[in-house]
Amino acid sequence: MTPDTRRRTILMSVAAVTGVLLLPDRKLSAQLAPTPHLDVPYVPTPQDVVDRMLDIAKVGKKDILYDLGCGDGRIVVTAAKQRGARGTGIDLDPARIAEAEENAKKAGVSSQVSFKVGDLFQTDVSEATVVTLYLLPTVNAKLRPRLWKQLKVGTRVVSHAFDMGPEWPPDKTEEVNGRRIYYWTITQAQKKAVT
């Protein structure tokens, strides 16, 4: 037995005879948290393609970038170190948020970004000006009406990998290193498609 597993099991064993859970840390909290249903499995997005990502959708300082299934938060954080943006990261997974906010921490820009738990499917994005993916076609697809209704004309889309299927064809694609990036900006069509 590992000393974590050991430490994992003597505090869920104190759990159960006193009701009470004693948590060192929140990355600890995060690690014993009950996992929720992943929709995506977690793969971090290469440095490379964030930052072409970022350069595709000409992220700045006046920007308010969502990464919708933030993982380690890499894309915000760096949206926010490099470019002087405020961020967003949204996830299912609570040891993926406290991973987040201990890289923001240590980038230093804790006080431009925030990291959620959360349902991308319940989430407000309404306010941002970019929103960042690396989900799956399927998820992309469910995700797609929800962005037509909330996001502004103008606000910037770029995914990693795939992209929103035949009904909404991307703006431009690029690659870097083999791996695909897909950009769209909303229109006042995409508006009028979902009212």
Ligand SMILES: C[S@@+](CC[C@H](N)C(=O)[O-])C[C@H]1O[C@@H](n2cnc3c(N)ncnc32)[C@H](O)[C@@H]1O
Contents of the next structure:
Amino acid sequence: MTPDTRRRTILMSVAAVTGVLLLPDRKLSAQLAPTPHLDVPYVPTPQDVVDRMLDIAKVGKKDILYDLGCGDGRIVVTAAKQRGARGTGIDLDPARIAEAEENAKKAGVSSQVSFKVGDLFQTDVSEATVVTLYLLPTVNAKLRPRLWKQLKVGTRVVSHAFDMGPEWPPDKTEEVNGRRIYYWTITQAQKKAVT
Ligand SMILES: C[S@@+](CC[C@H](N)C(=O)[O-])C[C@H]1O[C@@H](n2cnc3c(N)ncnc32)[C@H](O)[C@@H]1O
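Other form of same protein, the form predicted together with the ligand, not the form predicted on its own:
Every component of the complex follows; first up is the chain already shown.
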């Protein structure tokens, strides 16, 4: 029996014995879902780095921020709570999305944000004015042509820890407590490169 199956069986047995109908609970449903294959493991960005990423991108109330691989939603929730932005978080792991929704609720920003279970390589990001990332170099490199194709000129992209390779040098980099932040803006040059 795999650890997932064992966990699911235990939770099902508890539900059966206690007579509690647990499945409609979103958090539990997320826990019962099979662990998806992740391109990047979950490691949250420290809050001081989140704050600086939003500063560097000058996130404000007119912005629509997308965090691809949003984890517990901290970047989207902070952008909404502290800067009045709207935002969307995408994560392949339903457990992360359940946490993000809970965090948005606690912060009182549920009406400004949405969180969806999905693959960042299948997500349409064309409405974003800011995109945030904390992925891996190979994942950034694979994502780059999608960003160039879908994002409008002027859209800001901020990445924690990893760059986009030699094909797209950052406009700016900064270090916060030993963590590097990379910043780009989409220009006509990128749009031309993918047409
Ligand atoms: C390093 S964590 C970053 C979390 C959050 N953005 C932050 O900075 O705190 C990467 C996240 O990407 C998610 N992830 C991995 N592969 C993914 C994929 N193909 N599509 C969407 N999310 C993915 C993981 O579940 C994880 O939550």
